[in-house]
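One chain follows as structure tokens, the form predicted alone.
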Amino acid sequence: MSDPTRPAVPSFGNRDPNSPGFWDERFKEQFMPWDQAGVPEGFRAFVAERDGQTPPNVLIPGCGSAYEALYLAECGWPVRTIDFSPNAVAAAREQLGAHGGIVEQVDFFAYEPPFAPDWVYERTFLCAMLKDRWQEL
């Protein structure tokens, strides 16, 4: 029996998560069941615990809507976000507003950050990646 509170899954043509088109379709249709529409409290607490310390350079791969990137940028942390889906990058730039310049459209495996990352933050990047790509990390 279908659940009337859950939105119907759109029909997607691309089934390859290694392809930017896979993610483009989902962002275009705004079908992102993994998107929690905000910054987790644990993340906020983690950042707050470092108040007064020199903030590390943070890289966020597969940034999606970039909620955490916006939070870090507003806290004055040096952060770069990347995604290889044009629609995800557009969503991130919209979310980031004046900080939109911190997001780049690029494949993680070909990316050369403008700084040496001290930390890499990911919330859904690895679980969205097919396991056969993990050995490339």
Ligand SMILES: C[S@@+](CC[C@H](N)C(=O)[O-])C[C@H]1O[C@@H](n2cnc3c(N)ncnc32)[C@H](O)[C@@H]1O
Given for the second form:
Amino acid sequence: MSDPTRPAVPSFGNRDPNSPGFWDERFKEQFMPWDQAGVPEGFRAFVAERDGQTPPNVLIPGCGSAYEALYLAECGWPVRTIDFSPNAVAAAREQLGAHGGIVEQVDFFAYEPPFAPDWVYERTFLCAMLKDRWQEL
Ligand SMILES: C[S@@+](CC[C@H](N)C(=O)[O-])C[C@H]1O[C@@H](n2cnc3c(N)ncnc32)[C@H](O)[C@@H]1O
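Given the form predicted alone above, produce the structure of the same protein in the form predicted together with the named molecule.
Now the complete complex, all chains and molecules, led by this one.
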């Protein structure tokens, strides 16, 4: 029996999460069960604890809708964010508005950030990747 509290899963053609097309399909269908539609409270607290300190260079790979990147940019932190799915990047740009320049469409494994990242923040990026890629990280 289907669970009425869970959204119906559309029929997807791409089953390879290593390919941008896999994610494109899901963003296109707005089927993003991982998307929290906001910034985690713990993330806000972590940033607030560092108020008054020199902010670190932050890289956020696999940003999806880029809520945390927007938050950091609005706090004045140096942040760059990437995603390899064109539809994810479009969602990020929409979210980021005037800060849209901080997002790039690029594969994490080919990316050379314009700064030396002090911190890398990720949320459901690593766990969305097939384990056979982990040794490349
Ligand atoms: C599960 S989603 C998480 C999105 C976002 N971090 C969040 O928490 O809402 C995983 C994201 O990682 C991106 N991604 C997966 N592999 C990637 C890679 N090799 N390079 C860049 N982005 C990648 C996907 O396009 C997708 O947007």
